[in-house]
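Only one chain is shown below, in structure tokens, and it's the form predicted alone.
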Amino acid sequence: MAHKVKLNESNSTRVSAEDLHRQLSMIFQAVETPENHADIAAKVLVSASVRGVDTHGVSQVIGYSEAIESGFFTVPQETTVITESETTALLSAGNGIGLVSAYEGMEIAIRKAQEYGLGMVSIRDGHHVGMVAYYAMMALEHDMIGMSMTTATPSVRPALGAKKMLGTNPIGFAAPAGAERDFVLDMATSTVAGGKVGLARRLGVNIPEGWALTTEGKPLTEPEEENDRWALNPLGNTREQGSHKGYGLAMMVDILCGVLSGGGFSRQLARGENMTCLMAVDIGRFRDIDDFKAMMDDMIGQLHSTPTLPGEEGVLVAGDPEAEATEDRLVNGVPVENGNYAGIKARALEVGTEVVI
């Protein structure tokens, strides 16, 4: 059933990535976002849609720009260093656009890794950062391993629990390969990202059993608006299937992002707050980069060649579906759900900028 919540030609409109970037940047600039920050925010959102992570993609410009206009986000913003060492930094996002502060934070982590081999940044006073793997992927062009994670307000129950206590607390991890595609892991620590429930609701389709439970422990298949009567399941879902693992990973993210930064763990966050942690590792400080990539190719190639279960076409490695989506969408345009497509155009007119999509 999960495939039914995906975009297709009947419920979406194709738009070029270039036009989407231009439109989003124009909307951000129209609500007083500086051009360089508007371009960063647009780049992160369009990248998510290009990679098929539609829940964290271009449609987010509507809510972000409204948050800027209302003063919920502080714009123009300044990402400031609170404390730092050669390899670490604690930053304040200044209550600004999370996409921008996370991007600038990862730039700092990469610079530290270039100089010292490792860079780790924890960010507080922040907001939603979009597709979390984007920031891990920033390390790839520098022949580095990247890691990124972010907290969120509660939407997930702990293992054996019946109340929302943790965010979806996603994790991104990226490592470069040679001839093979780069390894890019982008995962929520819940059974499914919360945005997929929202997408199912907008498309009017049910969600599969196992994604969410009511507070009485009954499977939820008809997605409701956010309320306290249901919660997403931790990755693993049940005790027998390892729900403690997703629960533990969610806590790990809360510790590295919220407790380490002092910004607060999931239950302490106000709606819309997110704390973030970013890391970069210079592979060349450990071994020759070409040898590393060759071993990555060997590992990925062996996994791809694994015999499949009956009825399956082939074994995938993290990042494969997104890479395939990218190949299609850069050529044929990015599908934007029809309601969101209309909403973006309406938002452009509302803020007084040109419609270019």
Contents of the next structure:
2 protein chains.
Amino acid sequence: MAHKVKLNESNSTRVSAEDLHRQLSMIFQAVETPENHADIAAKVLVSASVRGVDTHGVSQVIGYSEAIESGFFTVPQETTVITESETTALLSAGNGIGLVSAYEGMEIAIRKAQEYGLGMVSIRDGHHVGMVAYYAMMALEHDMIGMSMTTATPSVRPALGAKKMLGTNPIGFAAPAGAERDFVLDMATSTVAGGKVGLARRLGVNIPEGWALTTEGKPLTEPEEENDRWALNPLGNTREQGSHKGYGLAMMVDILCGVLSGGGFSRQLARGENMTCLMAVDIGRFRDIDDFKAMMDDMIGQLHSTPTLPGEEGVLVAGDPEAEATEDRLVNGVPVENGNYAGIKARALEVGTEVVI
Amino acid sequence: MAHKVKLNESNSTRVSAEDLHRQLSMIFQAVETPENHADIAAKVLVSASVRGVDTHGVSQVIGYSEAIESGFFTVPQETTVITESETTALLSAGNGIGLVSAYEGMEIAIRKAQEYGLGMVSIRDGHHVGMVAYYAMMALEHDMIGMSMTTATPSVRPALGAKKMLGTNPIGFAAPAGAERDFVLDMATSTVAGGKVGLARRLGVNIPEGWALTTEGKPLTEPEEENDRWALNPLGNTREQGSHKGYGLAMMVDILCGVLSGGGFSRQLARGENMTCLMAVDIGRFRDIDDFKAMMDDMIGQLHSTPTLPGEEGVLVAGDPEAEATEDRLVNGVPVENGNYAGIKARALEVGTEVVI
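Now show the form predicted in complex with a further copy of the same chain, given that the preceding structure was the form predicted alone.
Complete assembly follows, chain above in first position.
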């Protein structure tokens, strides 16, 4: 099964997070990205790899730097405020690197929440923002709750429908704990993220029934290249099992990112155009932050000690697998799949910079 | 199948929404609820029935009025501000009728959004708020986006877990459209709302596999009365199909309602204690409201014209079934299931008021 494929010592090479950051920043700078933006982009991508979210990790530097060279991403970029109020801002990403505009957008949301309790930013004219929870997590060090969501190129059918109309439209949500790990949710609103299907295709393995349907409504287990003959299922899969819920959440994301920003809902956008919405909530406006964290610890502890279904090792909380990956990878290096490892090095040479990994 | 059971002319009696409102308000007042609060409670319950959400509709007046008489709900009630800032408020519902405190809370969130762009209210010491989308929908007439969520008595297992640890923790989200119907999402974060399982039990019909599991991990199709030998599945059902997503959303609701308010997450609460979170976003702070609504219409129109899966009549948008029920019921009367109809009348006599339905 595709979702059980793991990077290991034979299919990947371990590289330190610091070296990866340096390499990625150098590649971005070599294609004319200003140093501060190159550092942001490198930071977000390396963070995804450190957290084990390899589909959104360091290998993306190849495609992103190509998009910069082709002019699809505008670099140097400027994130501009189209309109703002005490708590809100409508931004244009200026068609730049999505990682940079989302990072700068979340900084604005946090600043507004510091001043007024809440902050919300909707970003138009944007591109792929990578691991969406990154931006929600930026709130944590400020003792805030963060939310982040983004649209994506249509690949998901609506409930009862047979055609790709919505992106996988993921939602990120982060809330700080005390002694326990922070709560970090990062979920596509489809049954499965698109990256897992692509991975299965590259590996030549089947996907489980329930992830995708043909336009004739038949379960699809050997997904073809992207085309209009099949679509991902919204979370819930079938009418009986709640497909209207995943579909409804995907529309919510399209509304907060695409319609609220005016940048367009996912079906209106060209491949690679993504709109984003970010929010910060200052916990201290509601209650003492230490009390909040203590109650988070209590909830997380109780969930961890829930009796499991037969055959399961333990109940996890959102963010646990990523925190475990982080603990390993910061110490032992970040495994980079061998094809990607070679690809990043080749890309460095191609753009005329040094190879440091 | 339980989810295909519909009220019809043989199992229900049509009553006008006005008469139902009058009857419910009279019952609430007869158990010492002040008139303004009785009117709010009646309005929310009748609205649910008008929208076809019968599980959260007029029949609830029986249990609510009993909870008032027993002292489980404190009436007359006062919704008090424990702490507030420009955009936020922490409220105590004072253990009163949940419908009233949530209504008053959403009024505060809207007022703050009018002044600062965003408003967010977390409510502790509360009870059942009925159809959660009601409060999100209150934002619509102010040209705002509304969000609402509430915790519930544990009935849902976490992903990989075998014990009820979370409520069905529903989420409401409403955004205004122009010529099209407004977008109104109202979804439990479990595969199915608890009310549908209760309905199946009362009707003696099986539920589909996927809605619930025994603690041994076996699919349950004939759910027993509430006990600890089974649990509802989180949306997604299985690890492979995304059960961590429904579970993660349920935790998000517990965090925003229970932990942020300090009232307690669902596992800490006694049956009937529910914490609530409400949010309002002033669309005009981001862009022109007419442009926003025109883009909503465009999105909704495109989704409605999506080719369907074989055998399906058409693609719906969240809120469509409820809007259709409303169109019928406001003209032809609200069908009240015959047992509930008799129950409401009996309850009116019991509390010493007139029967007007």
